[in-house]
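One chain comes next, on its own, written out as structure tokens in the form predicted on its own.
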Amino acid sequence: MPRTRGRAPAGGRADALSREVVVGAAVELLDEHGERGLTFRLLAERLSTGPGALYWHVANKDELVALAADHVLGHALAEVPPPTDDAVAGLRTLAVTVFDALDRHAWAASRVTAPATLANALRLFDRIGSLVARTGLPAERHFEVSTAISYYITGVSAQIIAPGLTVSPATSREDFLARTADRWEALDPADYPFLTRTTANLRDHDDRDQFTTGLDLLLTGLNATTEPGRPA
């Protein structure tokens, strides 16, 4: 959210910093220490400034982490190659690029939310909608389909990438999945026939494959519902 500017904080170096510099340093610290390990004191030390100067650019830690996640998303969007004539292929490339970026910055996955509010989240949704509009789908369905794809990219990425982070920063993905698989394995097969026979898949699955499997089902459905004879 925009800051209401008043007097610069005493002893701070507000004019030696910018919001972009503060957010970029926060991304580095979040990658190193996770969200729980990020403090304004640590960030001030990284930037060789006082905490008061940071509050000149961001209101609080929650805003800072949200801006840092949006910064990560902006870099992901910059990596997406120019669209081709195949809009559905463009949607897949966009989705996978965003997933890969969030996978590299796991703390950010749950912070890229929909509906979009921050700058790059808005750009992501606009790009999704622009590609959906090129598929031949009737115009009255563009919003619903675009939001469904947006929710899949942001929501499923967060569910796949970030669940272990809610347990403990020290818990690895492998440990989290192993513990969950152990709990599934201990269930009564009569009550949970699917879960008890799929524990090996939970332990050993690839997150990116899991994401793209669902994505391809979604995009296959989009292809099936577009009007025949319309250019993609």
Second form
There are 2 protein chains.
Amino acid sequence: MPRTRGRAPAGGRADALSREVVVGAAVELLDEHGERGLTFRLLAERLSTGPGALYWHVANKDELVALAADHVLGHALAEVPPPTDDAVAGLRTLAVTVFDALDRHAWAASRVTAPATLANALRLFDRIGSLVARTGLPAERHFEVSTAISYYITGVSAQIIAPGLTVSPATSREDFLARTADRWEALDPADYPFLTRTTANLRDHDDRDQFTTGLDLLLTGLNATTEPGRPA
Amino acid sequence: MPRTRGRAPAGGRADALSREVVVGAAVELLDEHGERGLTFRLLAERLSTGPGALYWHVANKDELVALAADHVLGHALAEVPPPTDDAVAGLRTLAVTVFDALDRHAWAASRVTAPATLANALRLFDRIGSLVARTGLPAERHFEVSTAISYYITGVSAQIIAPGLTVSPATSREDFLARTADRWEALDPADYPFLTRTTANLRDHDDRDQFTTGLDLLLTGLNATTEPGRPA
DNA sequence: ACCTGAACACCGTTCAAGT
DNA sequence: ACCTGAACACCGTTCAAGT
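Show the form predicted in complex with another copy of the chain, please, the one above being the form predicted on its own.
Let us now look at the entire complex, which starts with that chain.
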């Protein structure tokens, strides 16, 4: 749990630290160096303080990164265009907007978790649920379908954006895919009949299309289940 | 890249180390203590050697954990029942079998990546692709649909099984969900209309059902797209 | 209430030396 | 070719002391 944070510090420094300031600086560092490159010493230096000071505002590194990811998610949600009449279309835009935001902050993708606990993850799930509720689906299915969509957004985004969560921000996605395609090409077609046939697709596929392909499959499935009900 | 590993060591110890032995021991430690609990010192002790020895067999900790995860995936694939005539049903069984295997090794879930590079991940993707090819879907869509299913399996499994990838193996899934449900209950219904309505569902939902709900949505979507084509 | 910075208890990884 | 184990260069985190 967070420590209490008051107003302007009584006897402290002018540019007072706060949880927001710490998290904001962490986002910058995370963008620059990835999760492993974020260090309490480095962050402290950036904020002209000692490492110990940061622990007054966040419990530990896990919490710090989680808060930073939730911060990114917050920006994403703020960008989501207002919903129209078509609830399914609304779900699609919501999902894609979140994907795009995470794509700009690869480290965050694997940190937005799906049984939501932080403020913006909660908001995301609530928005999904509200849209699902307007879909015509019977009420007893609202929860499971919302969860499925929510899992899809966070889980698949993470897979696409930060596969293995280990690749340093140095290696570009293109390099990674190109190297993988090379490896596929070298395989024996007898063992991997499908793989060896589709190498070309891997080389020039688009990440974002990949995300929407599965999403549309899911939403089509949803429509197919809803059909007999009312429209909006 | 792996170092060469020969036969029985020329002048070495009787219980020779090998990449397989190292990875096998790593899987055990990972099951016991999670990724953070796996240490080169601890692993070396387990194998009665020094930490340096391990670096002859694996490049670093990332590779070690990746290989361990691929090992788990290999066991999963060996358990998959032989495919029947129904390709879509085959995809479903494959997905669920992998989910179940990962569920028994939570640390592995986030390490099985979806543009496949390691042996068993390659096999998984090839199996998915071969099943998709038998689905009646036009050939130009095989790759994107296979990728979508593959992303769903690995991504959503990781979200469900190891949310936040941070929770220590100590905290049980039930505790985590219960605590999250408590938090949801405390929220203001004005801000979170959907969330506050569905707390009960979170408390007693089943992870596996959750996985299959989304999967079935996806496969239904697939069927809907395939319908006009030939059946098997 | 909040900040400072030294110190603790670890890590992953390297490498000269052995067999 | 493979193993040994000490040493290096870090980490996250704590905490007594300050303001």
